[in-house]
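Next up: just one chain, as structure tokens, the form predicted on its own.
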Amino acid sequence: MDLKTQVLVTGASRGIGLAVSRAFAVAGARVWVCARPSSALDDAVASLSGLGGKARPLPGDLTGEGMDALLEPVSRQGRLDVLVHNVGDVGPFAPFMEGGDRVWRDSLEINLMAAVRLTRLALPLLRASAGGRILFIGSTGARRPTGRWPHYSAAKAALLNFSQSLAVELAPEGITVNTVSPGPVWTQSWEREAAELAARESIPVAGVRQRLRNGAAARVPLGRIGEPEDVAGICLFLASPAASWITGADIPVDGGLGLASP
């Protein structure tokens, strides 16, 4: 890749999508840096500079208004050639009994609909591109739900169907489209978590922390929990020449779990 590469990642400032854009970057490509304004995205943009490539800051909120203006910038340099949406969100960590109607609401919003409105803003610039390239990040939930976060299993599988229809439809153009769907990896939701239960129990966060570390390490068959850099390699696959004839796949990076699991 070079800076001729445009790419372009959602829920950038933290997690994942830092990672993804710290992979981009390495390689060479001109990264757009997307996530809500705050210092955190002005820091992951800093981060990045220098890495080989170019970042640039791209605030929005992808779940509020104003979102028509979002890719103006991206526009002016005329085409998009990775999008890659990792924005969601595992919301409230209650069963099925404990969420209402706004819990279902919120995750359908943040984990489906903020990926159709984006890719609809977005495809003009993908054709554009020769043979542009479509990643969302889903979730190992979305095929095989724990009984956990049922809000958010059934928003991740709304989304793997929506990408593999999206597949099917953007074939003929040359556009391909992928899930990459994460297991247990470490990111700030398993923050909120540990926060969350360290609170309940009046306990160390760092304690209840390093418990859901060896929790999720030990139903993986490698061992260990994942971390932000497991998920940024298969992205920079996909987004590769050597990847242009997969459309329409979910590729899970879970250690193995999916195999383990009953």
Ligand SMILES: NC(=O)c1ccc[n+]([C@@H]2O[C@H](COP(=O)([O-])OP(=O)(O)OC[C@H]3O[C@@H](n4cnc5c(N)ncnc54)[C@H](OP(=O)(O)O)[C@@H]3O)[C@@H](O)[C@H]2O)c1
Second form
Amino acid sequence: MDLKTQVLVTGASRGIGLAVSRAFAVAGARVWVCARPSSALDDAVASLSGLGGKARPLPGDLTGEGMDALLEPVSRQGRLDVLVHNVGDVGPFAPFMEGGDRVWRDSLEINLMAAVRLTRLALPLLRASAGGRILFIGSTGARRPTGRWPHYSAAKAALLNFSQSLAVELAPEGITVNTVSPGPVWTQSWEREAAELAARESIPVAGVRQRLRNGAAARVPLGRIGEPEDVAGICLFLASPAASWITGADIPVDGGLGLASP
Ligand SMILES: NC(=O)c1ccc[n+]([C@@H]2O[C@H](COP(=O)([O-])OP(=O)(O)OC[C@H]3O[C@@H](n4cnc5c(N)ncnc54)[C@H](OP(=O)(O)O)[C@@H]3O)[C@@H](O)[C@H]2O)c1
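Having displayed the form predicted on its own, please output the structure of the form predicted in complex with the named molecule.
Once more the chain from above appears, this time first in line as the rest of the complex follows.
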């Protein structure tokens, strides 16, 4: 990969998206780092500068319909080679009867519609590349729901189905579309859950954090919760020439969780 390889990573200011951006920057790509405008986004871009490639901020909110101008800075470069659409959100910890329509609509908006609209905007730029790549970050919950966050699992299942429809439609143009589906990976969304549970149970957050980490590790055959960097390598591979005959795949990155009995 070189500085001419244009990569766009969404949800890139922290967590999995930042780790994926770092891997592409180290590999020498020009990385567009997308998240809502914040000091976290500026810090992320600063942390990626000087790693080998180049990082540029692409501030924007991927929910709602006001995204039309988002990719203008990328368009000025003439093309996009790799889109890693990583934005997603598990939403509130809500069993089915606690999550009303609003929870479901919000989940479909951030986990599915953001991908639909961004892909619509990015496709003309990917078509201008010699071999465009689309990667969606899904979730093991799409195929293996846990009984928590039903809105999220359903939305990620829809994202996977969308990814595979696109893979079929775009194959004749040589554009590959794949999904990478992480199992539990310790990021800010887990920190948020730990804080919510600690407040609900009126106990210190440190204990809840440890309980969540241990609980996840106990379910995973490889015996530990994932870290954001665990997801980055497969993204780099799927964007590389070595993966030019892989499309429509859904690759689990879950420490073997998919093998374990429910
Ligand atoms: N962590 C896990 O255990 C796990 C497991 C399976 C799948 N996943 C999936 O992996 C992906 C990344 O998860 P993560 O845990 O790394 O998430 P995270 O730490 O919560 O980070 C989410 C990223 O998305 C950005 N973002 C959120 N809402 C946005 C919006 N409306 N517009 C633009 N950017 C937005 C955030 O930045 P701002 O808030 O500053 O905009 C941040 O950069 C998600 O699709 C998630 O569903 C995660």
